[in-house]
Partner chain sequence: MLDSDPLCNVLYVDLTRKRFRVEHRQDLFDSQMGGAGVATQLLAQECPQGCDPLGPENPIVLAVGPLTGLFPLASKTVAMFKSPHTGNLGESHCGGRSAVSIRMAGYGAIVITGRSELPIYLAVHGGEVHFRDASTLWGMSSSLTVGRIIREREPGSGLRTIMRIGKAGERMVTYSCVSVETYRHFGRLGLGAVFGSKNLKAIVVSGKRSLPVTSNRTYRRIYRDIHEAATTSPAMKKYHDLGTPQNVLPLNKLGALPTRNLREARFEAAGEISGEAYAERYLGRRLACSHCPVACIHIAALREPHETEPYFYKTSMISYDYEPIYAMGPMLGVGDPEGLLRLLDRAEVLGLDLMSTGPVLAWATEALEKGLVSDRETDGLNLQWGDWKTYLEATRRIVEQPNDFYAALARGVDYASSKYGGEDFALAFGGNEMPGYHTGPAAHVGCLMGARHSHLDNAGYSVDQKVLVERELSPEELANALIKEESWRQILSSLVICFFAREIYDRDTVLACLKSVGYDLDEEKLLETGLAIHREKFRFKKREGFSLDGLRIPGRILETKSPVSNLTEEYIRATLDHVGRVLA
Amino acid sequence: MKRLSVLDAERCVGCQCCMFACSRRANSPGLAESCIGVRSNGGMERGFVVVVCRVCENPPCVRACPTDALVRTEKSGIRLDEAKCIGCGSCAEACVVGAVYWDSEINKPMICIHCGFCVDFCPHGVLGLKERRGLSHAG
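Taking the form predicted alone, show me the structure of that chain by itself.
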């Protein structure tokens, strides 16, 4: 199973091209619908942090959802059933890496589905799709 991976975070220059690509995939012109995040760790001198869902083996976001709107799948990570979601935000609070982003227009979470669309837009090779046998044990 291939998952989106941060191959070399030290190469990230904070350009946010991955974020723009993710938002464009969702037909959004800005960054509002990006399911990947890039934040400064202190600028160019201290680098940047790329935040993306790790698809934990026992995801805290899934456990925190009171309506079972989130499900962990083998193929695409964490999936949201929008009809079940009540917009409580428990999933976002529970994510230990801060990878549950929020769509404030519909009041629902956005989580990377590991499609890899952003990979081709990263000019520095920070991201890639890697075969993952043992998923993250966070949570």
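What I would like now is the form predicted together with the partner chain, since the data block earlier showed the form predicted alone; can you produce it?
The next block holds one chain only.
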């Protein structure tokens, strides 16, 4: 599958245009539904961390879900079956990079679907869609 990848976080200027793009994609102008997060690395002078789902080979979030509401797909990463989800937050807790975002209006997780919409709105070449094969610990 093609996966959204952080190509070079050093080039990130912290504009958060990607976050606004992701929320717009979900027809939710603003930031509420963004599945990507950008924050400073402990002060802006140290640069930024871009946090987005990596589609792990054996995803902890999927394993943590008590109702099997999350599945790993080859096409669009980790998908949620909303009807099964009870909003317990176990998935968000299990993700060590913090890439499971939370929709507090419906109390359910939001995870990147690797659609690439945000890539067009990153003006500084930080993000890209990259073919992803093989090992989970690579790239």
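This structure is a prediction, so every number in the text was calculated from the model and none was measured. Throughout, rigid core stands for the largest set of C-alpha atoms superposing within 1.5 Å between the two forms. Positions refer to the first chain, counted from 1.
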| query | finding |
| --- | --- |
| Exceeds or equals 2 Å, Cα of Met44 between the two forms, core fit | yes |
